[in-house]
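Here you get one chain, nothing else, as structure tokens; it is the form predicted alone.
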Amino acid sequence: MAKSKLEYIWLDGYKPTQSLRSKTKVVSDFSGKLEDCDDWSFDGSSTEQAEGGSSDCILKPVFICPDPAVENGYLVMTEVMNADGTPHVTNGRATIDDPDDDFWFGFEQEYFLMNPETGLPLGFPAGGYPAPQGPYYCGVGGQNVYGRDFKDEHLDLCIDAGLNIEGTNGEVAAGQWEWQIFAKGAASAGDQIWVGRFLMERLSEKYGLYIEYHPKPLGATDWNGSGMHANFSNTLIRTAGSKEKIEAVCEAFRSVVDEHIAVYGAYNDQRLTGKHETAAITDFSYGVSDRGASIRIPLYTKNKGWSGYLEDRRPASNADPYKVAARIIKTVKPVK
């Protein structure tokens, strides 16, 4: 009777960011099909999602993929439900109202390397600063790159996998890298964005590093943070056809910064104050081709006619997904 390992992961219910949690179950003669995914209980008062009176939880498998790093294995994303079957105030999945999947969600997913050791992002020599950011972005060279082993393995292990990853790049800090995912359906961008930051972490713990995913690790410095970029699009703005309309699209989230930064991170008003690439924490500023805006409509956009996507830089590396889209459709449905 062939035997397999079934990884499921949730999100736990500490703040002010959730992390990563996964059990294995082993069963038999398994199909690898979703539907044949049992839901499964946990201890919810040992991970800040119930009281030890009353502590049974419930995950209910929402999303599955091949374990690239385990032979007869599946990594099974779940969403956690009450003992009732409601969902749990910590799933932030299950506010998401895309049933038709029409909006279409890539996240950018930056975060930094760290040496344990030295608490510093690797490249960064114990009580001080490498060479000032610029070689960095993209760079190629052991005087530049610090962790190439590391990212290209999490690539392979993602595409291994079957995630829709789209690519990988240096980023503009030491030790600071960048992947990205792309999914028609926001709930199936936020499952392969959670699963490939589950594939990262359980890969650090092999290279005995770990990942950083603050938005502003290296604090009142000359550096950038980390942001998770939401670039997104409905039917609306992939047809749009004017300029008009994409900037009603923008507009609409003006009255509504609160609301979406609530939402987009912990400790961003860090990273967001209108230097290193952002927009200050308290505007709201879009325009094209412009990487200091709050929104930033692609060239793509503009030169096919207004019809494209956009993108929200504001969302930090540290942000749930689910929740930063489920925010941004909230905003953009009513526009017409």
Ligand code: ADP
Second form
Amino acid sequence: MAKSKLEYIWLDGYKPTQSLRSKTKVVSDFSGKLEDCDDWSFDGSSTEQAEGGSSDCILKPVFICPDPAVENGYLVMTEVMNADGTPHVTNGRATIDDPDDDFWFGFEQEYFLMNPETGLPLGFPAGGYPAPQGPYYCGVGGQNVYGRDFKDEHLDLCIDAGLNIEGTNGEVAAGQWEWQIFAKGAASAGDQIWVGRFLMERLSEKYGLYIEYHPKPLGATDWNGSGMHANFSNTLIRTAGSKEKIEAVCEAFRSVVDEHIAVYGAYNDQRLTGKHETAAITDFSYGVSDRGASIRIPLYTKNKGWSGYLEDRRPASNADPYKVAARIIKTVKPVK
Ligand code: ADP
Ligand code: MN
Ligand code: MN
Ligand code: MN
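In place of the form predicted alone, the structure of the form predicted together with the named molecule is requested.
After this comes the whole thing, all chains and molecules, with the earlier chain placed first.
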């Protein structure tokens, strides 16, 4: 009997930032299909998701792809349910209200590659700093690039897993990188970002590195922080055809700044200072091609006759894409 290894992946209950967990299920004669993945359970008292007295939580499979690093392996993204079948309070995916997948999302995941011995990003000498920012963004050459092997291997893993990864680039700080994933459907975009993060975490074990998702790991220095820009559209935005309609969507965000910031990642106040291509956390602004705004109207959208997509630049690198998407949908959906 052929054996397959299914890696069940979920989000734990840690605060203020949930982390990834996974365990391996061995099954016989597996079809490779999501509908043939059984629900599974885990000890929620070990992940801050249950009390010891009634500790079982349920893992409900929602997305599957081949595991490119494991023979006969599959990656199974799951959402956490209570024993009675209702969504667990830590389940951000269940809060997405987009049954017809009208919302498309492209997330730009930034991160730092860290040296566990120094606790500093790759390229940072112990006790000091490399040359100032400037040459690292999309940089080339040994004096500018730190961790390209890792970044390229992660890209190959994502492609081989069938994720809709669209690209990668070196970011503004030394040791800082980005990759982007796009999907038609908010839940799918979230699933793929989380599986992409899982592949990155697991690869970091092999390289003896770790991933830093903190939005401002170098504190109040002149070094950029990390975001997870959320590019989004629905039928209205894709077919708006006028400046007024696009601006009406942007305006809908103004009165709910706090609600958005609440799910845009912990410690984001340290990043959204108004410097380093960010808008201040207390402000709300939008503008064409404006990388200092809360929401950027891409030139693409203006040039396509005010139809296309928008970029919310505020979400931090440690945000949960499910919760970010759910909140954006809640704000944009009522706009007519
Ligand atoms: P930048 O770094 O200039 O902000 P990127 O190329 O890194 O831009 O990211 C742009 C993202 O916008 C990509 O993930 C892309 O898939 C996404 N995108 C493009 N068109 C749409 C659309 N219609 N709806 C949602 N996202 C979109
Ligand atoms: Mn980008
Ligand atoms: Mn970027
Ligand atoms: Mn961007």
